[in-house]
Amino acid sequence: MEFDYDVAVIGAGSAGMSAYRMAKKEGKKACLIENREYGTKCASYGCMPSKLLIAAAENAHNIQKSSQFGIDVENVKINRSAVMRRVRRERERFVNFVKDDISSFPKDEIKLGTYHFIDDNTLYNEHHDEKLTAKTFVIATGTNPFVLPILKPLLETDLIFDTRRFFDYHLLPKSIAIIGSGVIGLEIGQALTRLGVRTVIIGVRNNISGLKDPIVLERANHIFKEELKIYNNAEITGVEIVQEEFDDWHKDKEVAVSWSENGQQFDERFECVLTATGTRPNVNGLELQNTSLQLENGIPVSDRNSLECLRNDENACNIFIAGDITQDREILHEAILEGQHAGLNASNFLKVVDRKIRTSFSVTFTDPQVMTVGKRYVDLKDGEYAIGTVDYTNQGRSRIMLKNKGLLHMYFSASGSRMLIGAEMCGPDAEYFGAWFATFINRAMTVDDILEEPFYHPTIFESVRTACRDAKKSLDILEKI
């Protein structure tokens, strides 16, 4: 049979764009299909121009605690509409480099619209009344944000957003609830807490970026709420809008949101509401009940190895899946490898391939950061792990930055291996303490290895030896038993 193409990537995000790259790469015919405009969640709304924002507030937090070091800066102003100014040119910026990519590709292999399935091997666009065959797919549609149901109904106001539309406004607001702790909703709450904007960060499950050790999720409940408004076990039992009439030609609209914690009611009214609370697969559109592929909850079933899509029946399936959409690692390295390896099986299809699954890495950019790597608490097993701790209220290079705050908990086999399988953090400079465990996991490196390596003093970093010695200990101890 013949196809008007080899692979059909559909979603032109980092997954998508790297898999269209590596079917070129092996010498096929391609096309990449786009439905939104193009810009990757990355540049568009997720990790650019939130580490926009936070680095507008680390400059403020930092003249503000200058006078801790005895330096006193007086006058301070935080200018609500320029700080979002910065964020949006530099955001186009980052997705013009994505446009500045697809404008570079041979446009009759760009897609722009919305096509369906209609069989494991066609496509079909109404608008045009376009039909468009492939040998094999890469399904690459990232995701949507999740949204409450309490919260659908006023999504269409100005008032109520979820972080696609939240880096489009011009000027901070004074006043905001975000619902959700977890990495989007603490560190755009931190950060605008810094800003001066009044923030109420509302959360479920006590969920703090992701954390499962519970005495770092202590710690780092301790620590963030010591500067933040936040109520992360709590439940939304209201949200309205409401407006106020100073006269008959001054109106304004405030969101009054209700929530419960610990069995305590809270009312607070705020100038808007970002939901943050993760989210779900988009498959909107795709009609993947025409095709021979095992759904759940109308969601491909994949091979997590070759990223290969699962049919219902026995025969090998041409659709292939990357990206977030898989909701395995939402970041935009692991997105891009995806996105490679699901190219090169859909490109080589029937010779498919397991990929090599790196090191699970996450960092949230607050401060202090928080971050895992490896096994977390929750994967390890009683009487098969050591921990080693580090607390930083007394570590030297902290105290002297002022940053001595968290904890780090590093977990080594315990079954005769010694080998570093996973860590939790909330602490400074958590994000390089996270890439070089991530090396060392790598490597099979054990606590032995570990302590062999240098630690420059006066470092953050040199801490890492005292939680080796500590998880040595228990090790000896636990062999001799």
The other form holds:
2 protein chains.
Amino acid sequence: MEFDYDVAVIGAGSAGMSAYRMAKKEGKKACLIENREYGTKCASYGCMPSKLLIAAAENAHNIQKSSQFGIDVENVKINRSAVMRRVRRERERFVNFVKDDISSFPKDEIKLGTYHFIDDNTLYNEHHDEKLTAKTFVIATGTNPFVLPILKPLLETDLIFDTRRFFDYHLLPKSIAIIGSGVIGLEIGQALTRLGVRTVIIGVRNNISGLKDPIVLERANHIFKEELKIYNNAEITGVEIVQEEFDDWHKDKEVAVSWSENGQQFDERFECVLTATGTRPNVNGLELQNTSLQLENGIPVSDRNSLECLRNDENACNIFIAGDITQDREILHEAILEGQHAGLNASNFLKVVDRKIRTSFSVTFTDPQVMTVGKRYVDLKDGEYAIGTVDYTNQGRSRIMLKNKGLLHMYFSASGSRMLIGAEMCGPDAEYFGAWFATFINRAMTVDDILEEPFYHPTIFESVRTACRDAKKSLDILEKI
Amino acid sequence: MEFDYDVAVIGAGSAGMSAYRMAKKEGKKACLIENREYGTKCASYGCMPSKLLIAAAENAHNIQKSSQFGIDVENVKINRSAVMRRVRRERERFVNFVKDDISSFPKDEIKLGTYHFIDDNTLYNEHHDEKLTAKTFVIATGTNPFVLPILKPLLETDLIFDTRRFFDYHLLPKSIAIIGSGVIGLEIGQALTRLGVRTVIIGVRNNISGLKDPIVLERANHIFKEELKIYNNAEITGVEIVQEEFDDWHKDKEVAVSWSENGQQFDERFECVLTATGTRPNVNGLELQNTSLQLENGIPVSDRNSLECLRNDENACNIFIAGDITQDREILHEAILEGQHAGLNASNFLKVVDRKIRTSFSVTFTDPQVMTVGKRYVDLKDGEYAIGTVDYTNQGRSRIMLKNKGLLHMYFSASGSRMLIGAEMCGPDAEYFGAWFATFINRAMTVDDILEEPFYHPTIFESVRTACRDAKKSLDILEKI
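Mind giving me the form predicted together with a further copy of the same chain, seeing as the form predicted on its own was just shown?
Complete assembly follows, chain above in first position.
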């Protein structure tokens, strides 16, 4: 049977573009399908614009510290439109890089429109009444934000939105309620607070960016609650649009949010509400029920190593999956790696190979940053690990820079190997620790190996030596028992 | 023969204290001799106070960037006394840690005073007419600043000084000439410039913090000369104290400095002059000519691996050396490691062992930072290496944070191994790159290994992937030839 394409990639985000590129590199006839605007999540409303907002917020925050360094400043004014102007201008630049990439692909291989499966090898676009057949597919359609049921009816107003719309605004809001205390809620919540926006963050289960280690989590809760209004053990009990006469002619509506926490009831009005309560796989309009794919709640079940979807029967599956839709580490570098691998396997179908899964690594770009790498605390088994701790309150260089807040826990295997297996941290410049630790883990380095590294003075990295010495003591004792 | 001590350590700085501690740990009777004030160079006038000054300067500099982020600020005033107050207060804290350490040592093992050798096993203190004998010695007397002959006659005035006195001042100067464009000159020069001090840096041989790679050096020169007044291919032609009537009642003297660069002559007056033109080993008053030590210009010749001094005869030498006095990597973590090793060998004399020399690593805490790690450019042999380059001008995260200045060169072995062997960098957060690269080098990682690391997005560390891909291309081509 002849197909229009060897590989059809659905979704022109970071994963999809990587899959498409890989298929081309493998010499295949490929196409890339997108049903929304071009521009990856990363560039449009993810990594990049959030970091731009954070950079402005960090600048504002540093001015708050100036007097401690002996510098006097007057009349600090956050220009609500100028802040968003830089964010939007630089974001446009990043989005244009993506668009330029897509324009560089052959025109007949780029399909804009909604295509749905009619069988395992055929997509159909109603608008153009067009059929498209391919030997293999890569589904890389990303995610949609999950929205609390209580907020859903109000989503179509201008006042309640997710990050996809937040960065379109030309003006920082004057006040905002952020629903969710995960990575996004915390990053944006802290940035807006520092930019003078009256901000409340409302979350559940004491969540702080997904930290699992109870001691690190406790410290993170303490640090962030000192600065931010966070209610992260809360339940939203009511959300209502209220219309009133305001001085401010261009805005006559507000959102009244009610929530409860630990038996207390809170009510506050905000200019808007940002919902950041996680995501769900986006399978909208794919009509996957027309394929042989094994589905769970409508979502394809797939093999983590090969990124091949599973079928209802025992046959090899010609449909692969990559990127955030897998909900396995929703971060850009993983999306790209998954896209490449799914593209490779789709190109060489039936020859399907497993990928090497990289050390897990996650960063929240708050201040202090939150970082997890390697094995998570919840996966550690009692008696099989030792913890090395360092507290940043009086860590030399951190204190010099007035960045002396946080705690690091490094986990070492206590079953003889003494290797670093993971870490959780809420502390200064944690993103750099994550990368360094990933190398330690990848290279199977022991606490003794790490102590042989050169620790430059005075650096924040010196704290790793402190944590390692601490862990070494515990390991030495455990080994004597 | 009975000695008063097993090990006598001369110099209570970072190296000496480490040597003393190691001797105690080895169960030896040891003493620690100091002839100046207690307090290490690091805490008193080195690493720590300079970083404190830099932290204030960075804060001031960030305010200069505020408008680019959309933040308006008025009346920024550097409080010349408040800046120095924090520097001095925190410095005192660091110095007190050192003093506390020394107070915790047994009193009869701490000797304050000038002792000189009268033979290979005996020191003599004239003031107390006291002899002190020991089986072995560790010389850890550090360095003295090297001062240009033209400045020497003026050193005793209050207007010309080195870093040992700079941090004693209660007020930032209004203007300063800094002689030397090495690590210290550049760090202090940039910090003072950013703190509103009229600053001129005068150096030789186009030196920028000892960078050797001509391309990285050129970029560094460009970056720093954009911001700072640097004349680093200059010669000082005159220095004179001038006395005049000034409005400012409390200061009636200035220093007139003249220098020439590329045929041009410059003259400028400054409130003071800081000399930062390197150091020389401090052997003052040790009277080493009374020992059997092999001397070169009065300085002991020693073995880099064992830190044992060499003798004029073929006998084993009971005198060891450690710390900055060796002029081999004058940085704190190396001083401590050397102190420990010399202390170990002195304790177990005649059983002398070699140390493992760590990967060389040096950081200048300017903005952008300057970093070198592993093999230096000058040690690379034509055709045996490939360079991976990354330019920070448009590097994503750096640009977001307005820290997008700099250049990185990574050196890989082209003789088959593809291993990272060294790097030079002038760029954002370079201190973190140095530590990561040292691990790559220590673990003998190839360009391909490094590309397997997780590169989190968006980070400045992502630039390492860019540099590695660049190097990989060159290596692949070189291997095909």
